[in-house]
Every structure is written in structure tokens, then in C-alpha cells.
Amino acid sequence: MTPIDHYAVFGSPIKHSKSPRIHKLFAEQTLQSLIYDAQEVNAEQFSSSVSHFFANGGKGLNCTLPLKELAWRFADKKTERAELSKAVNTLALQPDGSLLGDNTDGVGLLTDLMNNHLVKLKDQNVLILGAGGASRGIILPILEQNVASLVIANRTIDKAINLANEFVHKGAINGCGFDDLAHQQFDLIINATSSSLSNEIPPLPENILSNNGVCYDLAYGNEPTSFVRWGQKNKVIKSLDGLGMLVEQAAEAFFIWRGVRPITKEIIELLNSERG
């Protein structure tokens, strides 16, 4: 009997997960037969967890926080837009037993945006909170849309400047601190940060937002995030959560395991009508 090809996501906290619940319906629309489970794996845990899997058949991992730039240095070979960003979620074992890192976060963040939201990207103005991983894999997919800007901001002033000095070569982009946002405005501003994990939004100064503003969170929840709640009290035109791009992220992940790109908007709709 021929085993079923295993995948997973590791992280931590990672309860609260999505990912097994979307592969499965992503198996069950394209006919595939796979398993798809969530571990729990700290960054201690990383490399003996990551090495115990795929030595036990393993064919795939999803790495979300805080494991994406230690997946990074973990892998074997990486994307350009892996190696770039030095951050990977997502680990596909190669047939001559290599594995190859690749960060689906930032064409799974367009795709949501431009595909599911008809937001145009193109000579905008935009603005990331936070310069951690959650920001690294969406970098290069933003500047590659021709955007008019691209400021990170972040507590730390240092780590906001020594981030996007990695990608300056790639487009218009620059880091700065919170407090030097005053007197700038902005098209779209992507929340980056764990700020809605503990229902807090970052500093941003009034009128940040222009006209046609557009907000995002990377996070989401079952009730608007506070940040969404941010957006939509400045009332931008749209104030939209993550959960498309989890949806979106995890479809290309799929993509690159088995050859086979899910149908995600039934999905995102589905998942969206059971949060209310």
C-alpha cells in the first residue's frame, strides 16, 4: 500500500491554525491525497523537528512565526525571492532528497490585494509597520509592482533602515521610526506587527491616510482586527485582514508541492462565512 504523502505546519503558538483546515480543502477540490497537520515547534525544537520529518517521509513543511528565518538558513537551496527576503515558509523536498525554501507570503498578500480586492499597487504610496519576518517576504513582491514609495517603520529606527538598505537596489524604499511619519501620507499601510495579537495599533500620526486609502492586516481574526477597526474609523475605502492571504500563501505553497493551483476563492468565502 502506497503511503500518503505527509505535509505540515510548524510554529508557535500554533493552535489556532488555519493551514489544515485549508490544505484539506484544497486535497478534496483537486482530488488529492495527501495529509496535512499542525506541530507545535519552537525555535529550539527547529532543526531536530524540521530533519525527524522529512526522515520520516515527509514531503512538504509550511514554517510560519518565529521559525521563518531560521527555515531560511535551513534550507538547502532557496527562490530568489526566498534568499532575498531571508525568510522561507515553505520547505519542499526535492527528488534528490534536497530541500528548497521559498516564501509564498508576498505573492500570497498580491494576489489577495490585486486579484481578490482590485487594489492597484502602481505608483502608490505605501507603508509597512514593522520590520520583522512578517515583513520581510513582502517586500520584493511590492516593489516589483512599481509602486511611487515604500516606507518600513518600526520602533526600532535601525532595524527599519538596515532592512529596507537590502532591497534599496530593487525599487524606491527607505526605513524610518514612527515619529517620522508625521507629515507623510500614504495610499495603502500594511500592519506588519503583532500589535493585533494584544488588540493594540501601532503609532501612526492623523492624516497618515490619503483620500483613497487603503489599510491591511497580516493578521486576522474571527472579529475585525484592531487595526481593521483603525482603518475603517479613518474611513478608507476598504480596511481588509489576512485571512485572503493566508488562503492565497497557502494555494501557492500547495502549487509548488504537488503541481496543482486550488481554486481559493470558494474557500476564502467559505472560511469568511463561518467567522460571521
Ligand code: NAP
The other form holds:
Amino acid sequence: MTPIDHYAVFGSPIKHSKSPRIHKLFAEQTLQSLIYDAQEVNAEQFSSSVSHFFANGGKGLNCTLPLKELAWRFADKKTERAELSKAVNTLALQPDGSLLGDNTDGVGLLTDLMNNHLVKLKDQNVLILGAGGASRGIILPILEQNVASLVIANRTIDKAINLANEFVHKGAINGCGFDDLAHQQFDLIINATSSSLSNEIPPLPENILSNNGVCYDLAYGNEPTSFVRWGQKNKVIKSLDGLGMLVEQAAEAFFIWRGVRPITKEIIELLNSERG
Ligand code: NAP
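Alt. form predicted in complex with the named molecule, vs. the form predicted alone above:
Next comes the full complex, and the chain you just saw is listed first.
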């Protein structure tokens, strides 16, 4: 009997991951036979755990905090979007036995923003808060939408400046600290810091949002995150969290592995309804 195809997400901490549930729903919807589980793997265990997984018949992996950069180093080949972002969240076993690394975070965010929430990016002034792994993955796809400008602001200022410098050949991008944001206005602010996880928000000046501004927090939870609440308080037209992005980046990974694209709308609605 052919063994059932095995996929997993590696990360630490991992026990609250929604990915196994999402991929189970995708598999049921698309009639694909597979298993997908979550495995607690830290940075020290990464190489041996990945080698063991694929040596034992694994077909594909998602890698999350703190493993995306390690996955980027580990992959034999990378897509252009993964190469530039220096972060890989999806590893796919190829017919020749090699591992292809991809980064589906950016396409996941853009699909949620533009298709699910009809947020326009072209000619908009966009601010990304944070210069970590998630920020890296979303910069190129945002620049490719012909935004008017993209600013990366981070607590550790050098990281924002260095990150922006890596993408200057791709569009109008600048890096700075939070204090440098005074007197600037943005149409879209994306929180790619992990501040919501500790119920904090980065220090933002007043009047930083233009009329009809939109806020998007990559983090998500059962309750509105601190940044989503900040957006609501500042009367944005939409203040969104990252649950839709999570489902969309997973759908892209599922497509890479299985060649079948799940319909995400009903799954986002289901997960939304479960959190009230
Ligand atoms: P990361 O690589 O650890 O980077 C964390 C970033 O947050 C850094 O820029 C850090 O600044 C900043 N930061 C942390 N605490 C802060 C605070 N209290 N105030 C201001 N800045 C703070 O993490 P990551 O992988 O980029 O993930 C960032 C967030 O995105 C997490 O909440 C993660 O869950 C979320 N995410 C969501 C999805 C999705 O599908 N929805 C996908 C990927 C990531 P310093 O550089 O100064 O330390």
C-alpha cells in the first residue's frame, strides 16, 4: 500500500498553530489524501529534523518562527521571491530529490488585502512596521504593486535601513526609526512587528493615517489585536488582522505541493465564525 503523503509545520513555539487545521480543511475540500501535523522544532534541531522528515517520506514542510532564515539556507533551490526575501516558509520535495524553498507570506498578504478586502495598493503610501522575517517576505510583492512609496520603520533603526537598502533597486523604499515618522502620512500601515503578541503597539505619532486609511496587523488572535484596536480608535476605514493572510499563504503552499488551489473564502469564514 502506498503511504499517505506527509506534510508538517516546524517551529517553536508551535502548539497553537492553526496550520494543521487549515490544511486538513483544504485536503477535505479538494479531496486530497494527506496528513499534516505540527512539530516543535527549535533552531538547533532544524537541520537534523528536516533531514529526518524528508528521509522518512515527507513531501513538504512549512517553517515558521524562528526557522525561516534557516530554511532559506537549507533549501537546494529557491524561487525569486524567496531568494530576495532571505526567508523560506515552504519547502517542497522535488522529483529529483532536491528541496525547493519558497516564501508564500507576501502573496498571502496581498491576496487577503487586495482580493478579500479590496484594498488598493497602486499609488498608495505604505508603511511597514518591523524589520524581521515577516517584513522581509512582504516587501517585494508590495513594491511590485507600484506603490507611491514604501517606508520600513523599526525599533532597531539599523535593521530597517539595511533591509530597505536590499530592495532599493526594486522601487521607492526607505528605512527609518519610529521617531522619524513624525509629519508623514500613510494610506496603509502594516504591522509586521510581534508587538501585538505582548499586547503593545509601536510608538506612532498622531495624524499618521491619511483619510480613508487602512491598518493591517500580521498577527491575529481570538480577540482584536492591540494594533487592530489602535486602527479602530483612529477611525480607519478597515482595521484587519492576519487570519486571512494565514489562510492565503497556506493555500499557496498547498498549491505548490499538490497542484490544486483550495477555495479560501469558506475556510476564512469558518475560522472567523469560530472566534466570534
Ligand atoms: P521577527 O523576525 O522576530 O521580527 C519581530 C519584529 O518585531 C522586529 O522588527 C522587532 O524589532 C519587532 N518588535 C518586537 N517587539 C516589539 C515591540 N514591543 N515594539 C516594537 N517592535 C517590536 O518576527 P516575524 O517572523 O517577522 O513576525 C512578526 C509578526 O508577524 C508576528 O506577530 C507573526 O506572528 C506575524 N506573522 C503572521 C503571518 C500570517 O500569516 N498572518 C505570517 C508571518 C508572520 P527589533 O528588530 O527592534 O527587535
